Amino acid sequence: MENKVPEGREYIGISRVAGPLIFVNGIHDVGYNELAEVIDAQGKVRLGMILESSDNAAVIQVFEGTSGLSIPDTRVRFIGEPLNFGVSEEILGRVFNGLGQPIDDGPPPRVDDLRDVNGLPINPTARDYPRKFIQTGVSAIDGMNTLVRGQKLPIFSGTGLPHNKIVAQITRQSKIVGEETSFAVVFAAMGIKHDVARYFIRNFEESGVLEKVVLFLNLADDPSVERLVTPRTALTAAEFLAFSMRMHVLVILTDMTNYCESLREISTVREEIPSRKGYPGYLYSDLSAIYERAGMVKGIEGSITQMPILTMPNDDISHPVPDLSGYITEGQIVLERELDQRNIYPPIAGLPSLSRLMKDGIGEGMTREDHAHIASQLFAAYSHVKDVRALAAVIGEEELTPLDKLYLEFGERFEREFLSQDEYADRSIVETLDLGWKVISTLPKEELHRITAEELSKYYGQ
């Protein structure tokens, strides 16, 4: 039987403060990812996380951080039990902090049972494969990065790029499409500021969607320890309506940079050795015990699809959170600047986006018969197009041949009538594919070289 520290069992006194952790000595019978409260000499109480545990010593994260605590006055009570977070049906249209608390002045949500927020992971055999597309109504994702129900797919943006409007539209418009299905979002928010969080309770409020969306807010005043446990919280929501209300959940977590941050500042306080750019060496790991709670399980109804938020610094996507995050994830939409300073939303870039499912939910009985085709040659043409305008850029647009300057025209028109649509555009995918043979009838059929004669036949010019 696990030994259990008893009920009550106080130890006076801390070794030492650092930043937001505290360390505790002459210790027994305590665990890893254990709560422990820490109570200062007027009688607070903060809730703390033990981080690191040994024989006798113990460090522990201060979820409200440490200011005011004194070295022989402050107390610690270990609870013998890790961060729990009460479901039920309740939490659905209810806003809470990262530690799972009510913050919108509603009464306490009915519990019916405690889940640890850490997750238990699924056995990999009782995986199901992701095959069913979900349209998001954006033509730059159906049409070419196409989202599929129980996929991971981070969008990489950039500061000042408009990625939160385009999550709030892929909130308001998502849905699979010929299913009866009941379809909820988990939004957690990791030190984002007040008016984005703002706008997003507005968006959802306007767009009546607020009801089946359970929102975990950590703003940017809010103590940044917090924003370690805030998607473990927002998961364990979102697998409970998943799994236990058999219901299909977009799972949004904004912004993955900030809580990596979060985590690189305890690891320094921690004196660990630093890996890339001063993040820790389990980095990946550690995203990984978020992203991998995505998906679905075998003979079970609801699903887990995940699009984490990265604002990569410096358009760097190289730098270790993308970079680490696109060996994960199941593919990428990457934000492109040059395209929204042309005004085109959403600014997707057409060539280093992807999605490593889309071949497994398009096609006939799930899309269209001709999407991965034209979706392959929208690519293609649309690679052609960088190449052209390097070369008008060196020997001028007039010296190009008839053909170069029909690729040029079809590059304009895939960027302004197929990229571009108004946020509360919501186009079908057949919508979306119709848009696609319209733009690249620009091209001559001889140019066309990933499409079968058949297609040609019955949707070139159309």
Second form
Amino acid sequence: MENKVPEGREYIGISRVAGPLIFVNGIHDVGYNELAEVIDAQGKVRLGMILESSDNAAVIQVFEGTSGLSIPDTRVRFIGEPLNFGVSEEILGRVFNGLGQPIDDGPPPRVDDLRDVNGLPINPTARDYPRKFIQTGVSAIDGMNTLVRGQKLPIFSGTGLPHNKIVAQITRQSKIVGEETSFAVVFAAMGIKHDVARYFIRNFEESGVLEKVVLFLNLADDPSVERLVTPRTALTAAEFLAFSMRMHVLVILTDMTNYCESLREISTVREEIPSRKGYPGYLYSDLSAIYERAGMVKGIEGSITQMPILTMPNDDISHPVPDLSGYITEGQIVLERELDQRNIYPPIAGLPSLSRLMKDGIGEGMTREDHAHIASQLFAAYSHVKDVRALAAVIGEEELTPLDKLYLEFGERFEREFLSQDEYADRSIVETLDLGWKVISTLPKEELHRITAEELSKYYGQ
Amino acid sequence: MLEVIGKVAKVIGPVVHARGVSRAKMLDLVEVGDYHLVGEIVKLDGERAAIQVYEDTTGLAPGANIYSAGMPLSVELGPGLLGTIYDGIQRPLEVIRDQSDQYIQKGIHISVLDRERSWEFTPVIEAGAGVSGGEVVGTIQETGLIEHRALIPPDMRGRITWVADAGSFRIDDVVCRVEAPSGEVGEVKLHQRWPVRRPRPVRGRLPLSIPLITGQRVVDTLFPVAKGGTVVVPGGFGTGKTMIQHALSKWSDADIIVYIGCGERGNEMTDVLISFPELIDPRTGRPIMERTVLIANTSNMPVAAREASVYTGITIAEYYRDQGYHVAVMADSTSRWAEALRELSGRMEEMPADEGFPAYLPTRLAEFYERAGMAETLSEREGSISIVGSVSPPGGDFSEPVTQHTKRFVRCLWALDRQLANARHYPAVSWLDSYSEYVEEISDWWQERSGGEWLELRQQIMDLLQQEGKLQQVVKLVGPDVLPDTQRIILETSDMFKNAFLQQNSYDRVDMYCTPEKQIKMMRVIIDFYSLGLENIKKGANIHQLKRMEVYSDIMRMKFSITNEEIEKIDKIRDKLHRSMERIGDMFD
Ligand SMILES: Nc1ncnc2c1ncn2[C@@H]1O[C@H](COP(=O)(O)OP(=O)(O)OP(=O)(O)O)[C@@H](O)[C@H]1O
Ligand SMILES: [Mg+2]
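In place of the form predicted on its own, output the structure of the form predicted in complex with the partner chain.
Every chain and every other molecule in the complex is listed next, the one we just looked at coming first.
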């Protein structure tokens, strides 16, 4: 098979252009959500997708933008198929644009199968529940917000925070302890800068995995509408690698905020009723259709672990993009500007970060029997540190009770010794947990109600 | 062959506009295009109609045929519902999986209930008897736990001309014939259909008086819900809405659970599917899956079917209520349902009200929650439906329309608090913002089991928590050291109550479920700590002496160190507390 589009019906002349949308009249029987080729006066072909189809008119969103299109000369050819991506193992190591067209210098990859980039919902009864611990070597994640294979765990970041560094470190270090498996990375860039893309590529190169990576690049100066299909194309590739090639795939989507902005742009041009901050009311459903394409399937070896990155505008976690993402993903790693300013790397916020699938991936036989309790105790104690710091800011540190002073000390050690680590430090889970015990032992035993007496006698103060 | 009743004129996502429509009724079920996608007529205007389509419309083109299914959107009711997982329009997901691969394709038409399976039916009425709708014809052991009561359809009445002998029947078999006064003979099969948007009738409503015991301390003790009651659980992402609804599905003492995963995660449904068959109900010793019906329309499944899913769920609940059962419905999340309404309404270009939601949102919410209640069924049994609906407010801000409107129609609020969740205080139910209007109605039940103490203990704790809230304002400014010990003991007791009682870990084998008896005993110990402690402080003891008592850490750990079966050990802790307090007191006498 070859990546060729079938012949379709062609119309000359369109009736209206608005932003990235064109309106075509006098047509018939055009399928919703299908593909169209839009051909300008010079004969250059752009791809578009049908957003609305009625008896003799269609609304088409043109991926490469509408600049240079004229009303009388533009031709539209309806393909009669949705946007497909051609898959085979030859996509590994290749670079594509958001539409899935190769943009490196290589030959077109072989196509074994054409897949609709929109994907299909996974039947919940066919899913396998993710429970295999991935050791990232980062204490704040492994110890407190454990990642498991098949999870969707986003990074909520802010401009200027080191999210790329963290994700690169995770990509470098992640492993399942005691297991050799075939893995791949699918990297989808949406509206990020050239040097960010280059940073990741260099990292993949350095760790010698480049031939296991599939890149989908829609950079800051690429057409913004193409961003709307970039994650979908990338996830189509990931699904192929995971469920047909049985590989364990890590999908990095960056930056989801740019994706959402493109969606808002289209929605505005279509004059839809906005919900919060101008984003369309269906943003939740739209994001779900992306994030839910993660996980594991019963009886199939592979998996898709998603790590989307998004920047919170104004560091505001209640902004619609992080907010709706948080409602869909299985937890979130939140980066905190204050930690970053104090030069703590990785600046992973202690309290708002959460991994919802942690419970099933930790404990005896997976990490260590004390993991759940020590993590819970660290959270509880660190949360009290925040209260004590607020109080100290009002009454002064000297006025604190002796116990609260110990809490301050614990807070400091937690951030400096446990959270903080080198970009190249790869800590084992045992090291991480022992470190947790070391810092919690700053506090008297009587304060540690979330830990059992046995655990205390085994690990406290060791 | 299905009858063609119109043509597709326009497709915008899940909404299809039709032209040339004849002989269609509002809310009729239709099939659209070559794939026969299932849809429902939601608007009629001359020869034009709007249809919400329950499946992905990609590829659907104007000109395609629209077929009538000849009935409104309905559910099929009969034995075999329990233990099954359906999508929003009641298609069995396990059967779909067995017929294809891991993906849900579109245009699938399969039977709701298993038509081949035989059930052992035992009649309970005899030929010649007069019957009316809702009466029990016979029984079937549907699962190890639940006896299914086959019912005369609500709209049928007359005299029984024939009833089957005990034996093996399939759901399409006729088990009874009823001759109406008009002479017309109706057949009763082991299944019936009912339109989802119409509540099933009952004889009358009954007052609420029994608590739905959930085994969750903050709920049962502070903000209880009555059987037949309604609760809203608002909370930002990750504050514990799903966890609390899962806990209720697992441990509450309802007979039947209908769990509606409405626009939420696929893995959460998988979690239920994997864990429920292995969980044993503490009261019956049977796997809890045997009393559970699951409706899963996850966030990535078609949005119109998400809208339908809550109705599918509540209608199934009504069917079991009509058999005389206490049913608890979990709807997670009603915000996703409201958003589905908003999306469909937007695509139909209706006038929006608050934040883009249609003006009829409050009406729909009210109608839904009104389907809860304690009822006398048509067969003169007692049955109830309790509804727990979660709400996912944008930005965690409770002033948004879905939270606000829902609060008007329910009588109990479990407000989940971001700060508590961040501090890993779970369940993150705020004791200051939550309320229950059922306390009085169900207090007799608790009074009986607590030697008449429950109401007072509960009130004492609520008072302490209120006072603590005020004291914390002061502490934030000057620190706790400035307060006299008579006030510090309020802080310490509240702290103890929060940690040792309110906090409940759903992952801890012991702590995940707490019997009412254990709750009462735990509460007594904590109240004793306060009152005895206060006495000692008044005699001259200080707060540190109280905290240094060895029994202090026994109290802090009793929730997970003492199982539900050995609660007399809590009495021992209480004795120890009394002795320790006496010793401290003696030093000052
Ligand atoms: N009672 C509990 N015991 C232990 N952990 C809990 C409890 N309640 C909540 N949690 C923790 O909080 C996490 C989030 O809870 P949950 O999934 O119920 O949130 P949610 O409110 O449903 O979020 P969303 O709106 O995003 O679906 C859980 O994964 C778990 O780690
Ligand atoms: Mg949830």
